[in-house]
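Just the one chain here, laid out as structure tokens, in the form predicted alone.
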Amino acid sequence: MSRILEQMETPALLLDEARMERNIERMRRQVERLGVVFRPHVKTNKSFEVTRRMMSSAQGPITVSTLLEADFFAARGVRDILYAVCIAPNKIDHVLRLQAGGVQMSVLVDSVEAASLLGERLRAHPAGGGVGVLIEVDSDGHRSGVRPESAQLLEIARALQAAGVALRGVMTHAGSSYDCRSAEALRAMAEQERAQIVLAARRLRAIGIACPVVSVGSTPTALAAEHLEGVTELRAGVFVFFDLCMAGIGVCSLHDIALSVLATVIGHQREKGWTLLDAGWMAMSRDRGTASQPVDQGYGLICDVAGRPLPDYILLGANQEHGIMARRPGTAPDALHLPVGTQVRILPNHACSTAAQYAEYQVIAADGQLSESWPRFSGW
């Protein structure tokens, strides 16, 4: 593999096969012990050929976080979409266009403002009445969506109801599940994200609206949950790939990364302990993610290339094509000098925003040998 690897130009995004797989079957058997439907959550990969390995039929059901994505998709035979970011009003009639051409698309409001708006417009097109539209709801504080308990969960549902429009379900992301830090309190999440679901779907109920999706989702949540009675779909995307972040949490270990940025070694300050590399953090991102967590990974942790992690070596710093490789602070003097040349593997904080930085993933099948490249998008 080496050899190969030494004729492509970094920095280069690597995706291992065989652990990518291994990250999908071990969500695939976590969603089957649950017994609900699983939408894949597309935004992380944004690729066709990691994609069509996640749904459970070409036609789909996947979560989008851009129409970019549903276009993408769309144009590949995906049948139903659920665009996963409340609505903006000039993104309705984009909505509108991928309804008539045969998707069935699902959106998201969390006020009275957005419904009222929505509605308006849906009873106005010709393909409106088919659009699914979902209540949002804040289960964790962490990001949109309305509580649960709230007043306004019932007069989003009801300003629907007044413009025609029937409500498909709710749904929630305990994004707070980033920051826990043991798998009880994962699990302790998962079951607070099921909960406060559950709670907003039978409070609908009770006026007469019906909701038949409840939908939850979070790479945490999703592998942490003990059960999801009374949800009915399951959404998460990082899970294919992991990251450091993930890690952190301890949702995953390093060995179940399956992508990592390529880079070159380009020169050295040895009065520094640095070793400089051409990947910075237009290669990796500015992702931090890391910092809050117990380890700092800085921009990323440094592998050799084969994928093995050198010891407490990271991304210390970096510039826009600039990687500064060096100990982590706090430990051993730095005793490695890589020659000039060398190449090492990075495993990045946030697969997600890491991924975002390049066309395509130069895949690494099982046997160790770089396959073939897969395209990927950017954009909305």
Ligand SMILES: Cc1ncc(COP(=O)(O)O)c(C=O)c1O
The other form holds:
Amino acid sequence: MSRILEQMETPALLLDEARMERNIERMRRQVERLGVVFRPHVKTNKSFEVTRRMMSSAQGPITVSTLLEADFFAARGVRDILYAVCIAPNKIDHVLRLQAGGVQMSVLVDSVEAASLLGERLRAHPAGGGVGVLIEVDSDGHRSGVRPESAQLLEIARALQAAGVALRGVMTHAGSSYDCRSAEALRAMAEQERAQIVLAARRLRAIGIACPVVSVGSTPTALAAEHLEGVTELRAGVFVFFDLCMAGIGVCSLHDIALSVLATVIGHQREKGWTLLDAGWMAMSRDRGTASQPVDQGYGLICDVAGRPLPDYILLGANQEHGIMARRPGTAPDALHLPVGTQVRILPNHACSTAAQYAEYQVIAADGQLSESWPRFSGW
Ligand SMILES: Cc1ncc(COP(=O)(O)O)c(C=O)c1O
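To test you: the structure above is the form predicted alone. What is the structure of the form predicted together with this ligand?
In what comes next, the whole complex appears, and the chain from above leads the way.
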């Protein structure tokens, strides 16, 4: 394998197919046990080859974070798409085009203002009646959404009703699960996410508003949930590759991380204990997600070219195209000499942001051979 990798120009984004398949299978078994519909999030991978392996059918369903993702997967046959960022007025026509083209689109609102505006636009369009509208619920205080016990939740539902739009359901994303530090905290966060969204659905039904879809999900809560009573669907995205942030939370091990950046030694500053690599922040992204975790992995954890972690070597610093590999602060000084031209692999802090730096995945097949390259896209 390494002989073929050695012919590659670096930096390059490597995808370990066997690890990815294992991660997908792990989530598939969990979804099956929980008895819910799986709506994978494609934002991490933005690739047809990866997403088609995650979907339960060629038609979906999927979750997207941009309408470009929706366009891309609609053009490849996906017919059920949740755009999981609150809708802005300047995107409604785009959603309606997708709906008119035969895709079951669902969108989010978390204000009366957006609900009324959206309702008006949907009513005025022949395809508008088919667009699903969900209310985003804030189950953990980390981002958008309305609190499940708030008056606003019912007011939004009534505003939709007044505009002649049937509510499709409620959804939440417990993003603060990324701050959990123990299995117990993860289980509690998963239960909080479930209980809060079920409360929102119950309050809507109590005032006579149907709420068929009850949607939750983040990778940490999806894998920690003991049961999902009252929930109909689960969303998750980063699990497909995992990353150092997920390993830091304890959701996966280093051996589950399917994504790495192939880089080459370009020089040394021996008195400083530095090995210079041709992978800086353009190759890794600026994400420093592990900085707030008990083990700070710098800009990434260094492995040998076969993917075995080199103990305590991290990408300590990063310029645009230079990466500074060094031993983790507080450990013994550098004892390893990697000659110029040596290749290493770097595990990323955050799979979504590192993958976003590349136009393709270089796939390493289950037999360890570099096989195909799979395109991926970026932008909006
Ligand atoms: C609305 C929504 N749902 C689901 C997810 C999936 O979360 P994860 O990548 O942790 O699986 C995200 C990720 O940001 C999200 O924003």
